[in-house]
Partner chain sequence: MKALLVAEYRDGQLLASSYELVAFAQELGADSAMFLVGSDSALPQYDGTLHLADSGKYSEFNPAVHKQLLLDVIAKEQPEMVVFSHSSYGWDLAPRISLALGAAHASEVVEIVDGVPVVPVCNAKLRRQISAKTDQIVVTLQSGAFGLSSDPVGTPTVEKIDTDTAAQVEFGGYEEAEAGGVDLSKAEVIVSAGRGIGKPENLTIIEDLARALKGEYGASRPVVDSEWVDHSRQVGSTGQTVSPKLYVACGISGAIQHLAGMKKSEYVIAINTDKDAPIGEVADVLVVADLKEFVPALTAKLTA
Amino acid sequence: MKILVCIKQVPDMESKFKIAGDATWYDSGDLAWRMNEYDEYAVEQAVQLKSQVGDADLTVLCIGPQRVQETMKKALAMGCDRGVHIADDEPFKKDPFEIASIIAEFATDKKFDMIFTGMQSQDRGSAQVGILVAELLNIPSISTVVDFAFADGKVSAKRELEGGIKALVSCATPALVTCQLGMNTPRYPTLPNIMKAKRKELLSFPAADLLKVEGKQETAKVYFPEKKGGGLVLEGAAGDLADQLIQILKEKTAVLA
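Chain shown above in sequence, structure on its own - the form predicted in complex with its partner chain:
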């Protein structure tokens, strides 16, 4: 079985963001980078599927600048067999259709039986790329999956809907699923596996080699939302803050009555 998992490197969302010079993205300096949270579930599910079927080959793919290789090494340490780094210094300038087209162009002749992606990225959050890849490859896709099972060449999945309801959906492989948070428990790479990952194959080639389409949209502007205001901001020592807050609760709410 051939499995592909597509991941993205994103900034830690707790970071202090700054707007880049041309105001079309955030400034990439002074940020801590990590694997997109949704993709951690995708990698874990791919690794679990590999161990379930035994005879499987698992490729992890990532588009981005040189630094994304650090995130790819984590995926390799979690259990992926090989890495494909599609080098692009400014992937945020490509729209979801272009990103998906690059992945589909890479995957088209590789005959992957299963493809996993995150349901969305934490930074751009379009929730489009996984489904677009499947559509471009003309294979079925199931999005927003919180439960995945594979048996007899068939995928049985549960999609998460609003209100905590789940939809039961199944399809034949080859197929693609986009992974929702909570789908499994992503493993922490062990030290021996981190060492082993350093020797795994990690190919890199330029995105331009795989990009054969033109984008449909571009970012006009990125900016901080206006503070709606109204909220009171309290800062200071914990004890003083507690006194202030209790006073506010007494004045503004009836909960301490």
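Switch from the form predicted in complex with its partner chain to the form predicted on its own and print that structure.
No partners, no molecules, just the chain.
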């Protein structure tokens, strides 16, 4: 079995963010970087499947500048066999369709039986890339997966729906699933596996060689939400509160004008 897991390097969400000079993304200077949290669950599920099947080959793919290789080493230490770095110094300038097309172009002739991605990234949060990859490869996809099982070439998965409802879905491989938080418990790489990861194959390809499409959308501006004034808390008996509210509406709004 051939397995692909796609990850993204994102800033630590506790970082203090600043808007970049061109106002189309955040400033990447002075940020701590880590693996996208959703992708940690995808890597763990891919490693578990590899262990279950036994005869399996697991590749981890990441798009980004040189620094993403450090994040890829964590995936390698968790149990991936090799890394594929798609080199791109400004991946944030590409929309989800372009990112998905790069992944699909790489995967199209590799005959992967299973592809795992996180449900979404913590910085962009589009939740589109995984599904678009499946569409471009013309394979079935199951999104927002919270429970995964594989047997006899068939995937069975529970999807998280609105209101806490779960849906049981199944499909034959090849297939792609996007992983929700909490679907498993991502392992911590052990020191021996961290050392082994340094010797694993890590290939690099320019993103320009794999990008065959044009973007569908463009980011016009990134900005922090405007700060709004604080609310007014009224206290007292119900009758008094009603009188206060009516007076405020007359003075501050045109509702009772």
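Positions refer to the first chain, counted from 1. Heads up, when I say rigid core I mean the largest set of C-alphas that superpose within 1.5 Å between the two forms. All figures in this text were calculated on a predicted structure; none of them were measured in a lab.
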Core superposition between the two forms, C-alpha change of D22 at least 2 Å
no
